[in-house]
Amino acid sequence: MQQNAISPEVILPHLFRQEYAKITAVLCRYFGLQHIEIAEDIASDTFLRASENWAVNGVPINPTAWLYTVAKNKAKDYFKHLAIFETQVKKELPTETIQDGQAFEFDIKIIADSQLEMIFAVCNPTNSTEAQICLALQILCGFSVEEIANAFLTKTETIKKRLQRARNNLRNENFQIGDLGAMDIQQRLDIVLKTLYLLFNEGYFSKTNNQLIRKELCSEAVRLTLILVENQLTNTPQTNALLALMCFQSSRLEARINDNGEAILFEQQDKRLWDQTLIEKGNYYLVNACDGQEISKYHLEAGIAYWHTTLTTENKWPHILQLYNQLILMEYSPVTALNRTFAFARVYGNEKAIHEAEQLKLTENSYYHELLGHLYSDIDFEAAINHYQKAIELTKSKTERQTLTKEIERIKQKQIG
C-alpha cells in the first residue's frame, strides 16, 4: 500500500478533530442515540488501530477513507458476534433502525445528514445552554473532558458531572438520528442557532490562555454552522447571517493576542493580520442573509463585524452605533450595553460616554471597570488608574490581568511624562 510521507504523530490529532464526530454521528443511525456509547467506542477503536498500524506501516495516502473502512468493518463485526446486540440492544431498537451489516456505508451524502441530524440532537432543550454546549464540544467537535474543562476554566469532575446529565437527558429523549423533517427543524433551529453561537463565542471571547483551544472552538462553530448553510432545510437567512458573524470575528483572531498571550486592542491591531478570504467570505454570507424581510440578532451582529472589518473610518462609528441600538432594543445584555458604550464614545466623545456607562451600574463586571478606565484615560488618569484596578480584581482572566496592567503603566507614564 502506498504510503504518506507525513507521520502519524502529525496527522491523527487533526484527523481525530476532523473524523471522529463524522463517525459517531453515522453510527448514531444504526444504533441510535440511546446506544451514542457503542458508536462512540467503536470510533476510538477505529483512531486507536490507526495509531499502532500508521506507526508500524506508515501513514495511508489516504487516511480519512482508510478510517471509515476500519469503522464499517468495526460495525459489521459488532452487528454480527456480539451478543450484547441480539440480547440488550436489537430488542430494544425500532426494527428499521437495525441495518443489516452490508448496507452499512460512509458516503458523503450520509455523512453530511448524519453530522446534520447529530447538531439537532445535541441541541436538546431539556438541557442547560452549558450543557449543550459541553455536549457539542465532545460530540460534534472530539474535544476531551480535560479541554473542555480548560475552556470553560473549570474543573474536570464539573464537566463530567454536567456531560453525564446531559447524556442521560439525550439517550432518554429518544430523538431519532433519520432524516429530520421539516417540524424538527422548526422546533430546534433557533436553540441550535444558539448553541453555535454560544460555541463560537466560549473561543473569540476566551478567557483560557490555550491559543490552540481558543481557535479551534471558533473553527468548529464555523465548520457546524456550515453544515447548516450547505443543508436546503437549513440554509436560512439567519443561519447565513450567524456564518457571516462568524467568518468576520474569526478573520481578526490572529491580530487580537501577541506573542506573549496580551489582547491587542481593536484600535492598535495590525490590519495586515486580518484575514482577507474570510472577511469577503463573511460579505458573501451576509449577502446571503439579506434574502427576504427578517432581521435577527445575527443580522445585526454580523452588520457590526462588518463594519469592523472595513478600512474607511467615513461614518464608520455612526453605523455601528445605530446598529447597537437596535440590538439593544431586541435583546439586551450586559455586553451588548458596554459594547454600546463604546461605539457612542467614537461617536459623542469620551465625556458624554462616561454619562452613558455610568448609568449602566454594572459595578461587579470587570469589562464596565475596563471600559470606564478607557474613556478616563486621557480626562482623568486616578479615575482611570482606579477603574483599570478594580477590573483587575474582578476578571479571572490572567490574558485580561496582563493587558490591564499594562494599560495602568501607559497611564502613569503619561501621568510622568
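The term rigid core refers to the maximal set of C-alpha atoms that superpose within 1.5 Å between the two forms. Every value quoted in this text rests on a predicted model; they were computed, and no experiment measured them. Positions refer to the first chain, counted from 1. First, how it differs from the form predicted together with its partner chain.
In the core-superposed comparison between the two forms, residue 408 has its Cα shifted by at least 2 Å.
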Contents of the next structure:
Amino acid sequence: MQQNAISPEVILPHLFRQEYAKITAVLCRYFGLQHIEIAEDIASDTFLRASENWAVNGVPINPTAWLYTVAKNKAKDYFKHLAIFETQVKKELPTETIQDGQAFEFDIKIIADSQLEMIFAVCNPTNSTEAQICLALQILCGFSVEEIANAFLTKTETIKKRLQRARNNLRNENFQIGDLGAMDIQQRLDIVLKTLYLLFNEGYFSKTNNQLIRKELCSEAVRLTLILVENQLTNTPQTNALLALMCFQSSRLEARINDNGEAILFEQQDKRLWDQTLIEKGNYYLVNACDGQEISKYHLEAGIAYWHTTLTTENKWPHILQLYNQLILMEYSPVTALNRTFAFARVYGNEKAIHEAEQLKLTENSYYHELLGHLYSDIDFEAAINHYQKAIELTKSKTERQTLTKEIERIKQKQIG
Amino acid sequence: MKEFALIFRLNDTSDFKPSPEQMQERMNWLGSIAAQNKLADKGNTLLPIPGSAKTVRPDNVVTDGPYTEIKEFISGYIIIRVENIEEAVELAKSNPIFKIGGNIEVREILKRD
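Structure of the form predicted together with its partner chain, please, following the form predicted alone?
And the full complex, kicking off with our chain again.
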C-alpha cells in the first residue's frame, strides 16, 4: 500500500474530531437513533483499527477513505452476525435496508444529509439546552466526556450523568432520524439554531482558559452551521445571519486573549490579528441573510459584530447603540442590557451612561459592577474602586479577577497622581 | 408588579413623522425601559394619516381621521411592567415627546380573562 509521509500520532486526533461524528451519523441513519451506541461502537472500533494498523503500515494516502471502508465493512459484519442471530434465535430478520450492506455508502451527499439529520436529532427540546449542547459536543463534534467537562469547568461525573439522561430521553422520544420532512425542519430549525448559537458562545465566552478548547468549540459550531447553510431546506436568512455572526466573532478570536489567557479589551486588541478571510466570509453570509423581510436576533447581533470589525470609528457607536436598542426590544437579557449601556456611554458619554446603568439594578451581576467601575473611573475614583471590588467578589473567573485587580491598581495610581 | 399602558398623544400630524434624530431619541427611551426589563409589550404606532384613520359614530356616520373636538390624536402606545403608577409616571417623564408638545396618558391595565 502507498503511504503518507505524515505520522499517525499527528493525523489521528485531527481525523477523529472530523470523521468520528460523520461515521456515527451515517451509520445511525441505518441503525436508528435507538441504537446509536452500536453506531458509536463501530466508529470507535474503526479508529482503534486505524491506530493499530497505521502504526505498523504507515498512514494510507487517503486516510478518510480508509476509515470509511473499514467502517462500512464493520457495519456489514455486524449485520451478518445480527442476521444469523435474528434468524436462528428470533426467527426474524432485520429490516431490508440494513440487510443490504450497499446501504452504508459514505459519499459527500449522504454524509451531509446524515449529519444534518443528526443535528436535528440532537437539538431536541425534550432535553434542556445545556444537555443539548453536551450531546452536540459528544455526538456531533466527537468530544470526549473529559473535554466537555473541561469546557464547562464541571466534573466529568456530572457530564456523564447529564449525557446519560439526555440519551435516554432521546431514545424514549423515538425520534425518527432520516425522515425529516420540510415541515419538521421548519418547526425545529429555531431550536437547532439556538443550540448552535449557545455552542458557539460556550466557546467564545468560555469559562475555561484553555484557548485550544475555546477555538475548537467555536470552529465546530461554525462547521455545523455551515452544514445547515449548504442544505436548501435549512439555508434560511436566519441561518445565514447566525453564520455571519459566528464568522465575525471568530475573526477576533486570536486577538482577544493574550499569552497568559487573559482577555484583551476590544480597544487594546491588535487589529492586525483579526482574520480578514473570516470577516469577508461574515460579510458574504450577512448579505445572504438580508434576503427577505425577516429580522432575527442573529441579524441584529451579526450587525453589531459587523460594526466591530470595521476600522472606521465614524458613526460606529450610534449604529451599534441602535442595534442594541432593537435587540433589547426583541428579547431582554442582562448581558444585552449591559452591552447596550456600554454603547450608550460611547455615544453620550460616561456621565449620562452612569444614570442609565444604575437604572438596570443588576446588583448581583459582576459585569454590572465592572461596567459601573469603568464608567466611574474618570469621574469618581472612590465609586469606581468600590464597584470593581464588588465585581471581584461576584466573579467566578480567575482571569477576570486579575484584570479587575489591575484596574483598581491603575485607579489608585491616578488617585495619588 | 402592575402593567400600565403609556398612551402617546400629539397635537399636530406633521409631528408624526419623526426626524432621524427624533427617531433615535425615541428608540433610546424605549431601549432604556427594555434594558430595565420593564417593557411588557413594545406596543404599536397608530397611523393618523388619510386612508389609515377613520372614526365611526352613531347612525353610520364615518369621518376621516382620529380627530374629535380637540385636535389631539393618539400616535401610539406601549405597555410597561412596574411596581406602581408613580414609577410608571417617572418613566414617562423622560420621553422625548414633550419636546414637540405631545403628552402621555398613563393607565393601569385591568386584564380581561
